[in-house]
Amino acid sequence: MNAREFHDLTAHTPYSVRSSGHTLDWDIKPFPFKVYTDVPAVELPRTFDPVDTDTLIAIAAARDGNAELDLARLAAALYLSAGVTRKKVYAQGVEVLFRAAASTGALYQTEVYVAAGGVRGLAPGLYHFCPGDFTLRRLRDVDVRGPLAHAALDDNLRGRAAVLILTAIYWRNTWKYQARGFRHLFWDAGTMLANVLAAGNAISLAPFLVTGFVDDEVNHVLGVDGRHETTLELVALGPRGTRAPDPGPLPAISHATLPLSSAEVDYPALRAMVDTSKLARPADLTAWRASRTIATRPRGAGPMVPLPSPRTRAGRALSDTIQRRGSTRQFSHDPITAAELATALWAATRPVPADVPFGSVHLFVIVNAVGDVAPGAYVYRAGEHALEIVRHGAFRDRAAYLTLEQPLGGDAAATIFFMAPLDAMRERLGERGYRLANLEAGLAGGRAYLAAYAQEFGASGLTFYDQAVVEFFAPASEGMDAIFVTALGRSVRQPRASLIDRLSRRGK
C-alpha cells in the first residue's frame, strides 16, 4: 500500500464517519503508560530550575548547544515534552492526567527513550523514560549513541550528550481512530516535538531533529519489534564531548512490560504504512538525505492583508505555558487581536533544526472573529507575513462542518487547516514524505498552541473531512490534501459533562 492509497483508504466524509460501525471498548482501553518490570528505576528529579524564557523566544531562537546537560537538565526537558503536568479527580474517584503535550484523543501513545553519553548523573546507556512515576528505566548498560549513529548516518549524534528517541505505541491510538491512527502517530509526535525544540532552545540544549535513519535499526537498539512499536523521529540534546565508543554488535533485549490491555485489535493497512514508508537500506536515506522542500506553492486568490508585526514576547515563561496548556473544550465567540493571529502563524512556521528541510505544508485559515481581519477564507503567506485572500464571508458553520461537524472548529476565532502537496511529496521523496507531510503539520500545530496559551488564549486540535477543506479553499488547494486542524480562540468555562464526553470530544 502507498501513501496515496493509504491517505484515501482513511479519509473522512460524511458517509464514512455515519457508516462507520466502529465503537469504543471501554474494557481493553489500552493503559496510558509503558511500564518495564524486569528493571528497576531511576528516579528523576522532580525539582529542577524553571524554564522562565518567554515562550516566544524559546520557539523562535535556536541557542548555542554549549550548555552542560545534568540529570536536572534532562528532567525539566522530558518534563515540559511528555510529563504528566497535573491531574484532575472526577467522580467516583476517576483520576485524569494531563500532559505536557496534545494528544489525539488524549491517548498519548509516544513513548520516549533516552540514548545518554554525555549527561553528568546519569550512567551512560539506554533508557525509557515513564511518565506516570517520572522515572527513567535503563534498557542497556553501554552506550548506543553510535550505533543510533550509524542508523542514521549521522555522525553528529555520536557526540551530543543525549539522544531523544520518539516512538509510537499503535494500539493505544488505534484503539479509538483504527487504521487512521497512522496519520495520528505523526500529528501527535509532532505536537511534542514543538515542546520538545522549545525546551531545549530555552535550557541551551541545541536540539536537532532526525526523521531520516534504517529503521529496523534503530527498533533493535530499543528492543521494539515494529509490528506493534516503532520509531519515529530523533532528537539529539546538549553540547558535543567525547565522541561515544563503538559497542560492537548489540543483542537483542526483550523487557517484560506491563500489558496494555486484555486485548489488542490489528489493523494491517497501519502495519503496512509503518512498512512502506520505512527506511530499509543506507542507500534510501542518503536518498531521503538529498531530498529538498517540494516548492509547490498555493495558487494566487486573491489580495494581500498585511498582519501585524508578531510579538517578540509574551510575558509567560515556556513552563507556566506548558504547565497550563490544554485543549480548549469550548470556545467563547469573542475575538482574538490580529496581532495574536499573527504571532500564532509565525510561531507555527518557523525554520526546524532537521536533517531534511521543511516547509512543504501550508496554512490555510478561517477567519469568524479576528480584529482587523475580516470574516473570510485566507491562505497564510509567511513569507510576506500575510493572509491572502481565497474568499470573504461569514464561514462558522461551514468551519464547524469540515471539522466533522464539531462546534469547536466554528466557535474558534480562527482555524487553521494545514494541507501539503502530498502526491508532489511522493514523487520527491517517496513514501516517508507521508510521514514528513503530518509530522510537519504536526509540529507546526504544536508551536501554534504554544504561541496561543502563551498569549493566554486557547487552542484546541481537530480532525476533519478530507477532501471537503480542500474543496472549500479551491482553487487556492489545487494540489493539496488536508492534514491537520488547529482550532485557535478564546476559551469559555467548560459546562459539567460525563467523564466519556470530556474524554471523547477531541477529533472523531
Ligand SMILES: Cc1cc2nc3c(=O)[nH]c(=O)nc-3n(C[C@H](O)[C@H](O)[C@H](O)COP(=O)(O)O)c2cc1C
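Switching conditions: you have the form predicted on its own, so give me the form predicted in complex with this ligand.
All you get below is the one chain by itself.
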C-alpha cells in the first residue's frame, strides 16, 4: 500500500462515517500509560523553575544551546511536552488525566524516551518517561547516543547532552480511530513537538528535530517491535559535550510492561503504512536528507488582504500557557482581532530546526469573525504575511460541515485547514513524505494552540471530510490534500458531543 492509497482508504466522507459500524468497546480501552514493571523508577524533581519566557518568543526564537542540561531542566522539558497537567472526572467516576499537548481523543499514544549522555544528575543510559508517576525508568545502562547517531547518519547526536525519542503505540489510538489512526500518530507527535521545541528554546537547549533514521535500528535500541509501537522522531537537546563512546553491538532488550488491555485489534493497513514509510538503508537516508521543500503552492486566487504585524509578546509565559491549554469544547461567536489571528498564523509557520526543510504545508482559513477581516475563505501567504481571498461569504455552516459536522468548526472565529501537495511530496520524497506532511501540519497546529492560549483565547484540533475540504477551497487547493484542521476562537463553557462520539455511543 502506498500513501496515496492509504490516504484515500482512510478519508472521511458523510457516507463512510455513517456506515463504518465501528463502536467503542470500553472493556478493552487501552490503558493510557506505558508502565515498565521490571526496572526501578528514577523520580524526577517535581519542583523546577517555571519557564517564564514569553510564549511567542519561545515559539519563534531558536537560541543557542548553551544552558547545561541538568535533571531539573530535563524534568521541566518533559513536563511541558508530555506531562499530566489536568485531571477531569466524568460521569460514573471516569477519570481522564489530560496532558501538556493536545492529542486526538485524549488517547495519548505518543511515548517519550530519553537517551542521556551529558545530563547532570542522571547516569548515562536509555530511559522511558512515564508521565503518570513522573519518573524515568532505565532500560539500558549504556550511553546509546552513538547507536542513535549511527541509525540517523547524524554525528551531532553523539555529542548533544540528550536525545528525546518519540514513539507511538498504535492500539491506544486505533481503539477509537481504526486505521486512520496512522495520521493521528503524526498529528499528535506534532502537537507534542510544538511544545518540545518551545520548551527547548525557552530553556536554551537548542532543540533539533530528526525525522530521518533507519527505523528498525532505532526500534532495536529502544526495544520496541515496530508491530505495536514504532519510532516517529528524535530531538537532540542541550549543549555539545564529549562524543559518546561506541558501546558496540547492543543486545536485544524486552522489559516487561503492564498490558494495555485484555484484547487488541490489529489494523493491517496502518502497519502496512508504517512499514512502507520506513527508511531501511543508509542510501534511503541520504536521499531523504537531500529533500527540498516542495514548490507546489496554492493557486493564486484573488486580491491580498494585508494582516497586522504579529505580536512579538503575548504577555503569558510558556509554563503558564501550557498549564492553561486545553481544547475549547464550545466556541462563542465572539470575534478575535486581526492581530490575534495574524499572530496565530505567524506562530504556526515559524521555521522548524530539523534535518529536512519544512514548509510544504499551506494554511487555508475560513474567517467567520475576525476584527476587520471580511468573512470568507482565504489562503495565508506566509512570505507576505497576508491573506489572499478565495471567496467572500459567510461560511459558518460550511465550516461546521467540513469539520465532520462538528459545531466547533463553524462556531470558531477562524478555522485553519492545513493542506499539502501529497502527490508531489510522494514523488519527490517517497512514502516517508506522507509522515512529514502529517507531522508538519500537527506541529503547525500545536503552535497555533500555544499562540491562542498565550493570547487568552482558545483552540481545538479537528478532523474533517477530506475531499469536501479540497473542493471547498478550489481552485486555490488544486494539487493539494487536506491534512489537519485547527479552529480558533473564544470559548463558552458547555461542551457538545461530536458526531463521531454520538455515532459510536449509539452502538453501545
